[in-house]
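First, one chain by itself: the form predicted alone, in structure tokens.
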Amino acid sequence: MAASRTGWKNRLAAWWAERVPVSGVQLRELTNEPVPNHLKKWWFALGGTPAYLFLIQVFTGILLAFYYQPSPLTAYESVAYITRHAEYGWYFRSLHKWGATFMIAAVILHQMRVYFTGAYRRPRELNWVIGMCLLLCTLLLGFTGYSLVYEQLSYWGAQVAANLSEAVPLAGSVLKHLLLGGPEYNERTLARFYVIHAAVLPVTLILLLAIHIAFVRLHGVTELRFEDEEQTEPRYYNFFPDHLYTELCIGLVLMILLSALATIFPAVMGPKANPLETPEVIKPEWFFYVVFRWLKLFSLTTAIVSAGFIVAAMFLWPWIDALLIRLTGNREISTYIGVVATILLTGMTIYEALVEH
């Protein structure tokens, strides 16, 4: 009996080896990239966190898509059905909402970590640009997802975004038409948001993520050394299984936290969109608070143009940083600028969250 089982296993192993000619040793060599020792500190291992959260968003988004109907006549009612009647619909919608919040926060924190550790410098400039594209894609996913609910605030938030697009010099009218599917918000707008949110942006993000990981594999992870590290301690450790365990632990903690938040603070339904009634207070989601406050500080055109220059500077920062170092001779100049920028951005976000309008 034992001999027959052994023979069956050997035949199955031979069948598999013939069709998938990759041995265990080859697989370990392929995945076992040396990981710098500083990634044992979880706050430096934020690169995998947004990817894990993105998988949660894809899974929950597919479940929500079975019920969601992207039309002004049916969108609000379909979300209400998910929230109130579909089995576990409230949980998966809440998980999707909290997952989006965490994903945006994780991408921002990861980009900040890369900035403050100088990991964008030569030869990793192009990967910084890819990271900025990933950040913009994530923010657009948050905006389009929020707009799909067709609540009063999400509808008027989309209107504000359309007006801001129109204020962009030269390309304003084209951008607004691309966003809304016409000169004004119409019956095709939600369907357009849905396609952008559920197809265009996720595919774009996956392609960018593949390029981003490829660059990381080609250049390796920027190595950092800390004063509290023993000099005799190994500088690297194995990706598999050591670093994989770290990522799995982070994923488990995130899943528990997201489930707790989805249960304790579930997503609710606001008033249905009414194009004839403008709310007294219109506010975007928290990740656009700083932009909303910036618009209130200047005229519309000035705010749009200056914000465009800031975003362009963020994309080009590796080269701006190199120029600043040559001019000042100080390699920490970008750190000082980053600290000031972080304080301003955080302060504006908190202030916008506290004020009524």
Second form
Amino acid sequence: MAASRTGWKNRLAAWWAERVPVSGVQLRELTNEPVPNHLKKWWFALGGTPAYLFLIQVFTGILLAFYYQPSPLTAYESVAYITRHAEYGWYFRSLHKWGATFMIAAVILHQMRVYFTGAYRRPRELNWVIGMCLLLCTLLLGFTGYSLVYEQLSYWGAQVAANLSEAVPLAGSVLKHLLLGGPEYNERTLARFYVIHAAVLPVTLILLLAIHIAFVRLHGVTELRFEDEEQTEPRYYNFFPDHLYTELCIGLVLMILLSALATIFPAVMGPKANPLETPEVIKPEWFFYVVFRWLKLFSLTTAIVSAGFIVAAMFLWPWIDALLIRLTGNREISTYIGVVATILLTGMTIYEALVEH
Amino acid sequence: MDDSDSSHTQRPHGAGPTTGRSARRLFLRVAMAGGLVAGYGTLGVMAGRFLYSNGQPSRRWQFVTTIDALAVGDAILYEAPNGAKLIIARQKEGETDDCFAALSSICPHLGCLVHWEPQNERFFCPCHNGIFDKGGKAISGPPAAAGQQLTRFPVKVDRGRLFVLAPVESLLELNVACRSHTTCRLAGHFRARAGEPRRAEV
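Coords for the form predicted together with its partner chain, given the form predicted alone:
Shown next: the complete complex, the earlier chain at its head.
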């Protein structure tokens, strides 16, 4: 009896090995990677956090897509149906909304960690550029997702953004036309936002993420050692299963937090979009407060061109940093600039959150 | 799960601290795995229910006819906005809601249309001789054998007018003036009061 069971197992294992010629050892080597000890501190493991949140966004997004109808006639009502009538619809929509907020926050925190530890420096410059693309993708996902609800604020937010893109020198009108699917916001615009939000950006993000992770694997995680660390401690630990467990724990904590927020502060329905009436107080989502404040400080063209320069400087930062170090001889120069930039960005965000206009 | 923690495996088996530690490890592993399965499993069940819940078509109160146009024992065929055929019958004297019945005209057996026989006070399905009483309950034929009945729609009488809570066409209909179920009902009501042509056919 036992022998026949062993024989059956062996035959099944042989059948599998013939068709999938990868051994367990090979698979473990392939997926495993020595992880520097500092990643045991969770704030250094923040790169995995947006990835996990992205999975939640994909899962809840697919669920919401079963009911969402991207047309001005039906968009608001379909979201209202999800929120009020579909079973657990309020939960999945709220999870999606809070997941987006957390994902953007996690990407920003991850980028700040990389910045302040100088992890973008040679030879990892290109991965910083990929990371910047991932940040832009995440912000665009936030913007297009918010526009899909077709509330007053999301509609007028999209209008403002479309007119903003028109102010971009040279390519402005083409950009606006591409974004709206015509010279103005029309009945085909929402479908366009939907495809960008649910297909174009996620696929781009997945491809970029694959390159991002491939670069991390090729270069290895930047090593950091702390003063309080004993020199005799091993410098690395295994990705599988040790680091995976860390990520699993972070994932669970995130899920609990998101569920709590979704329950206590669920996503609600604002008034339906009215193209004939701009609301008295208009605000974008929190992650665009900085841009919104920036637009109020300068003329449109100045604001757009300066914002363009800032984003370009962020993309090219590894090389700008190297140049600054060469010129000043001070390796800490990026830290000072980073602290000033963080104070400015946080200050403008808080200021925009506090004032009405 | 990887059990190759050298600091533990090198100790002799059966020693007190190791046994305690292994038991604790086992407990933590089971608790962790159980928690994961329970947590994500619940999420999966919720997702399933979310996807499954879109079964019922939305319904709104629709004007059918004035009650004096429908004599006791008579029935009319009414087409709901989504195309569903309803039989609306006045089953007894009076002007209250329970004097009227709105039943789906689709036989639950195999989908043929039933018709009202006033002389026999019953609905009859010509396809397989299914017979239903005036409340829509099957009393003879294959539907009775299966214990089936005609789907019933709520009716109400309001100032001499008869309304039925009928399935509506699509979300497009809802967009006319409705933001919530209450306003939808009111919108339907006012459209009816404004004398919008009724979709009933006698």
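We call the rigid core whatever largest set of C-alpha positions still superposes within 1.5 Å between the two forms. Fair warning: this is a prediction, and the values are worked out from it, not measured in the lab. Residue numbers count along the first chain shown, from 1.
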* Asked: Any CA movement of 2 Å or more for residue 343 between these two forms, core superposed?
  -> no
In Å, the rigid core superposition gives a C-alpha shift for residue 11 between these two forms of 2.7
